[in-house]
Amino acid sequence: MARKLPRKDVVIVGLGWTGSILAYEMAKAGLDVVAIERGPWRDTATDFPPAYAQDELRYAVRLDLFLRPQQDTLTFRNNASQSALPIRSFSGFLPGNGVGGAGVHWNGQTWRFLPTDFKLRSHLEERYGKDALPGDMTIQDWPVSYDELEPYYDRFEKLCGTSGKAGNLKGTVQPGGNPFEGWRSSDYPNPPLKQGLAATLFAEAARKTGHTPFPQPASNMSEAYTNPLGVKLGQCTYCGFCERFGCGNYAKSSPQTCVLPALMRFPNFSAQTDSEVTKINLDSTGKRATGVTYVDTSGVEWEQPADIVLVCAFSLFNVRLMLLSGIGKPYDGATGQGVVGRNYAYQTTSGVSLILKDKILNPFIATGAHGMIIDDYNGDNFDHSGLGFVGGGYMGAGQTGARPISTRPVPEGTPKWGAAWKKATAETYQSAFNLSTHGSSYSYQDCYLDLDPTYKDRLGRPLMRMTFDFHDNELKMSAYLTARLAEIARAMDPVEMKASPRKGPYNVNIYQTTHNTGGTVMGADPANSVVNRYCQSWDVHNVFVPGGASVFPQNHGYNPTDTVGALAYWTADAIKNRYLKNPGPLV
């Protein structure tokens, strides 16, 4: 029987980007808030340290910041005549481990989505009509516009110190910007990181060919930087460090280095790390939640009560968790009833690699974000008739560190191995590099997640099992991207050049990335959505899913995390303003 704590006012379960941010935002409000995270502390100075940080085989190669499929896993089959089973080595997609989470092991791509993705259904039938779009694409709009999130963008933009260059202020056009994006009220809190000589390329390449090129915007700090919450951060090395290793320069946005300096200084606050919530308890009526139950590293079970449960684990988790507490109906892939589960998506990327000729293009020398991109053909920011597909992504050259166990580019036609692929390896290294298209994927009636009926945990509770495949949409709409790619990449004059659109079927043990969204998807009706607008289930009022990237009811062609965070400090308004003052549902 689980030892009953004393009672909090709000428990979060994980304590990653959307857990600290709801944890200052609860703890500066004068509630007694307490975050249950599944793995260890983490510390900027005591984990991540400039003396071994930049370790490849530990961090990259072994994944040493990651989940390990001993403490979790899930299963894993294309579609449902097959068998799932269980994925043993994480190596398609990287769930984060500790506090931090993926923000610890992100590269700081801060992408906000298109005004359109927010009413992506009505704008397409509208545009295309009805027919355009596949008969089991169950995409839909959100409940929330791209007006009311933008003031909450912005906030997580200061919050990291976003480096970027606004391409629309307040509706005005600015040169050198994304000429796409949707208005900002305010440009990004920091310039631009420097480019590389292979962006430099690519955006001359871009412009010769037609496009607008404009510098990614990053969370790496392009200037030293103090954020609204009085956390400062240090100018990027360009270290090329980023992406699944901790920066230990105090140069890439996470919410060690944005949030938890802050969050640690109220006494109203305490993190219980290495013990993983197992269940959301509900009362007698199963309407109103009474806390959780969680089990430490010893198998001692122990009940938190609390008024409010905010849950902000990883997107995966946060599905599996509202399924093993019974919150919202089953998601039933067959029949296409239910919602906990449903809409599951993924990214679809692809990429084109070039040898440039007497080039020194220095790759080593990099950020997690920095790059020249151009968006012209994301989201519907093209015409899209006759072309077979919907949907889109941006493109370009980033250059994320060209570290060395696994950067090792050759010309075709060189041996795998021996003297002459080491001397290959060496003429190449400095005049290689690849461009990247980073595309939507939109939902289906047949990719989602349940509970396998077959495989457990550590703890006896069924594993999750993920059901996905890439649809003719998305491989359609990859082909073109890639075509379009192409055609930059000839303007650059090449020697070599390998474009390689994306295939499928999709396959787990391949990475491409770690951007899982959907199963517990925002809507304005509970019968196709698990939270409502401010991101609360519908079913259990006091039970909040509050920004991770499970609520997105598809992906689009950016990365997550920009989002992610603006609906964090979305529905943490939601909760002070509105909740507390008359708690119930506040739709």
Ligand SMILES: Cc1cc2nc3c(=O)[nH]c(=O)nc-3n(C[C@H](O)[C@H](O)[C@H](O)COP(=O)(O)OP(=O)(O)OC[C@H]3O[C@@H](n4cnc5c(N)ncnc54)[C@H](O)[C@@H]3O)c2cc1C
Given for the second form:
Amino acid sequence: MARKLPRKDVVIVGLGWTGSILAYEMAKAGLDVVAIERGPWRDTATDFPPAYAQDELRYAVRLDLFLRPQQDTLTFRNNASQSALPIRSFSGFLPGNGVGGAGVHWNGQTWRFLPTDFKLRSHLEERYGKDALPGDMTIQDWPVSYDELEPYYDRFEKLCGTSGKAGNLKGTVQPGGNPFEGWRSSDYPNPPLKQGLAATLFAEAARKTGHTPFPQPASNMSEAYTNPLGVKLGQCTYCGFCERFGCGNYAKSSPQTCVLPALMRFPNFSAQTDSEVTKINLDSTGKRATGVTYVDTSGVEWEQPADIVLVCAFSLFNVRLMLLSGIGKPYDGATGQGVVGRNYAYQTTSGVSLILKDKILNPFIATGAHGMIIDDYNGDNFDHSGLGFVGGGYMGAGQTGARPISTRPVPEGTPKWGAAWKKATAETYQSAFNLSTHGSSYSYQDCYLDLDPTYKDRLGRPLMRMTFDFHDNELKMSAYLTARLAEIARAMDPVEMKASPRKGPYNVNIYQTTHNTGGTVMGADPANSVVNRYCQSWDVHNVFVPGGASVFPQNHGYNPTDTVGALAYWTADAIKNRYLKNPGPLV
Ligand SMILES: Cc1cc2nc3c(=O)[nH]c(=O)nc-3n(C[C@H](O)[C@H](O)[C@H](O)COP(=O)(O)OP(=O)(O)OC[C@H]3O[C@@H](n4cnc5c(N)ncnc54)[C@H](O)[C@@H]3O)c2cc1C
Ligand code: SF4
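Condition change, the form predicted on its own to the form predicted together with the named molecule:
Next comes the full complex, this chain leading.
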């Protein structure tokens, strides 16, 4: 029997990016707020001091900051004819765990989606005709437009102090920025990061071949910065220990460096860590949530009553919590009926590796998000007529840190061990680097999340089952994008080059991204969505999923977190300005 706690106005499940933004906004509005976080408390000074934050073995190889499968995992299969098996070691994607969530150990690549991404189905059907889309492709328009979200993108980028160069200021294309991006109301709050030699050489080759390179938008500080909450961030040292690491220099945006110092000052906010929410509780009508149940590390069960429940548990765990709580009709991949778990999507990446002659690239000087990029082949920025696919991605030379354990480039044919291998790694390290593509993953009837009929977690609850594979559309797109990237690479005159387009089947053991999307999709119609345009559950009006990537109807060619952050602010405004005045369905 759960022990009952005093009632709160708002309970937040998870204290990562979306949880900390919502907690700040709700506490500032005067509400009594508690956040319940599965993992431990984490502070920059005590958990990521520069003295040991850059331990590659501990953090990048042994994945010290991440979720452990014995705590929570999923089962996986490529298609419904296979038996799904539990993921026993996370490697294909790496969910966060602990205060800050995956915002602690992300790269900081901070991208807005394109205006046409938000009306994807209607735009593509209008331009190419209905027959251009495969019959089982379940992409749909977002219920919000780019214009509506623009002020919220701007707010998240200012919170983060994102470094970059605007390409479109209030409708006027700006030299040096991304000419394809949607309009911005203001430039990035910080100037672009400095670029290394590899990125500079890529940019020269891209220009020579008729493309428009620009610096990648990065939530790694090019200069010291104070954000609108009054929190100070330091300048990035280009240490190269960004992705998979906490930043000891207070230079990478995260809940720790951007929100928590301001949030913790509110006496009406508290955080309960090392506690996993197991269920959202509903009243006897099933249409109103009464709070949540959670279990602490001693196995003690607690009931936290609350008037509003905000599900901020990262996209995969948002979906599982909705399924376990019986909110919304579970999706059935065989019939296409139901909504919770529908339209799971991912990201389609590929690469071209190069070795240049007589170049000292210093690849260890890096941040998680700098580099030079082109956006000419993203979304519908290029004519897809006759290409046999839709979608696209950005591509370029990102330099995220050539750390000594994981970065051992050698020429083709080098022995895999021994003196010859050692000699080749020493000779090649300085002159090798990778170009990459980062492409869309559209949604399909047979890609989804549901509860596994066989496997259970340590608390006896069904694990969530992922059914996912790349479709022909995405593989054709990857082949096309990789071929374009290889053309630019050739213009750099490499002594050796290898292009590796994405091939199926999807392999859950090879790291690609942690950009898992869909499952609690937002939409204009309850028949094909779990939440409405304000990220509010259609079925239980005091439950919101405020901005986790689970609300994306499909995944576009960019990293998700700028859109996740924008939607968090968008939902916070809807709750503060509308829901609190008149609690009930907002649509
Ligand atoms: C290695 C890596 C690199 C990345 N790089 C980029 C990048 O460069 N650009 C980009 O746009 N995105 C990137 N991402 C993705 C980015 O980190 C996420 O989009 C973002 O953190 C999502 O925010 P969120 O609030 O939805 O989830 P999170 O920030 O992960 O927070 C969710 C929190 O909920 C907690 N939680 C989960 N279940 C429960 C439960 N049942 N009870 C209580 N608490 C729970 C978790 O422990 C976690 O702390 C990266 C991710 C990873 C892992
Ligand atoms: S590269 Fe910059 S932002 Fe990343 S961890 Fe190092 S100092 Fe921090």
